[in-house]
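Next up is one chain by itself, shown in structure tokens, the form predicted on its own.
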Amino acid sequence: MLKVYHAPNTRSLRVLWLLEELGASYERATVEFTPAYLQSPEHLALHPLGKLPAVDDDGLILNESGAIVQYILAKHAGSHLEPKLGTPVYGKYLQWLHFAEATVMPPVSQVVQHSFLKPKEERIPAVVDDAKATLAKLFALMERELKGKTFICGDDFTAADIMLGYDLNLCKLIQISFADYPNVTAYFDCLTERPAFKKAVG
């Protein structure tokens, strides 16, 4: 059985949310999000960089959230969480699936690092300001894309929404506001009302 190593508010939420949407069986191993645990030999054997997520699928260890999402979807081929392979909407789906980690998460991570994680004397306010300015542009892009849509790829919920939904949830937690973007706000509210999301964060 797939075992998911998880700590609240980390990228492992994407994996749990996906599994709950699929109704798949898995084991959740909640761990401490502390340097002591993350740098322990036990955890470094699962994730050499001392981060999360990490999953163990009968001995196969994976620890990139986007790759884990695609791996799980491949094992549940034909699920309702990704468009039909080779279609134009599948191309858009892949774009947004990877946009979440490759484009949105870097500035979010900069805000986290320079507002919470780094020692106060190492924090650089200008980095936070630049990151928030970048995020404003990304929210504006999402606002345009979501016009007339329920989800990022149209009327159907996909794994791309899980990837992006995690980003927006983290923004909310660290008080990066997207209140000026009504489509993004409605989208986030819709995502967080899903039963699978609530089970994943519970």
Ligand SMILES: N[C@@H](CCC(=O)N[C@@H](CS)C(=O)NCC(=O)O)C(=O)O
Second form
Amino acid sequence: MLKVYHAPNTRSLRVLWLLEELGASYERATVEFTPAYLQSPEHLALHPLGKLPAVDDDGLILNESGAIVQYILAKHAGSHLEPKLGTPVYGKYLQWLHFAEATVMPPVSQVVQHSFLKPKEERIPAVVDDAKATLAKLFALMERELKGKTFICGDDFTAADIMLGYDLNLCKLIQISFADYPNVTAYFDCLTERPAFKKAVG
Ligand SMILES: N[C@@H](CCC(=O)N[C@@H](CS)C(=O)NCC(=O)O)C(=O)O
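For the form predicted in complex with the named molecule instead of the form predicted on its own, what are the coordinates?
Everything in the complex follows now, all chains and molecules, and the chain you saw is the first one.
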């Protein structure tokens, strides 16, 4: 059975949320999100960089949340969480799926590092300001894209919403506000009302 190594509010939430949406069986192993655990030989065997998420699928160890999402979806081919392969909306779906980690998370991580994680004397306020300015552009882009839509690819909820929903949830937790973007706010509210999201968080 698929075992998911998880810590609250980390990217492993994407994996749990996906599995809950699919109604798939899995084992959740909640681990400590501390340098001591992440850098332990036990965890480095699961993730050589000492990060989360890591999954163990009957001996196959995988990292990278987006890749894990695509791997699980491939094992549930034809699920309701992906548009039909090869259609134009499938192309857009892939774009948003990867946008969530490749484009949104770098500035979010900079805010996390320079507001919370780095020792106070190493924090650079200008990095936080730049990252927040970048995020404002990304929220504006999402705001335009979500106009007249419930989800990022249209009327249907997809795994791209899971990837992006995680980003917005983290933004909310660390007080990066998107309240000035009504479509993004409505989108976030709709995503976090989903029973699968609540089970994954709970
Ligand atoms: N691109 C990777 C990023 C993994 C990552 O940075 N995970 C964070 C938690 S969300 C982590 O483990 N950070 C601990 C550290 O960097 O020491 C993914 O999507 O899985």
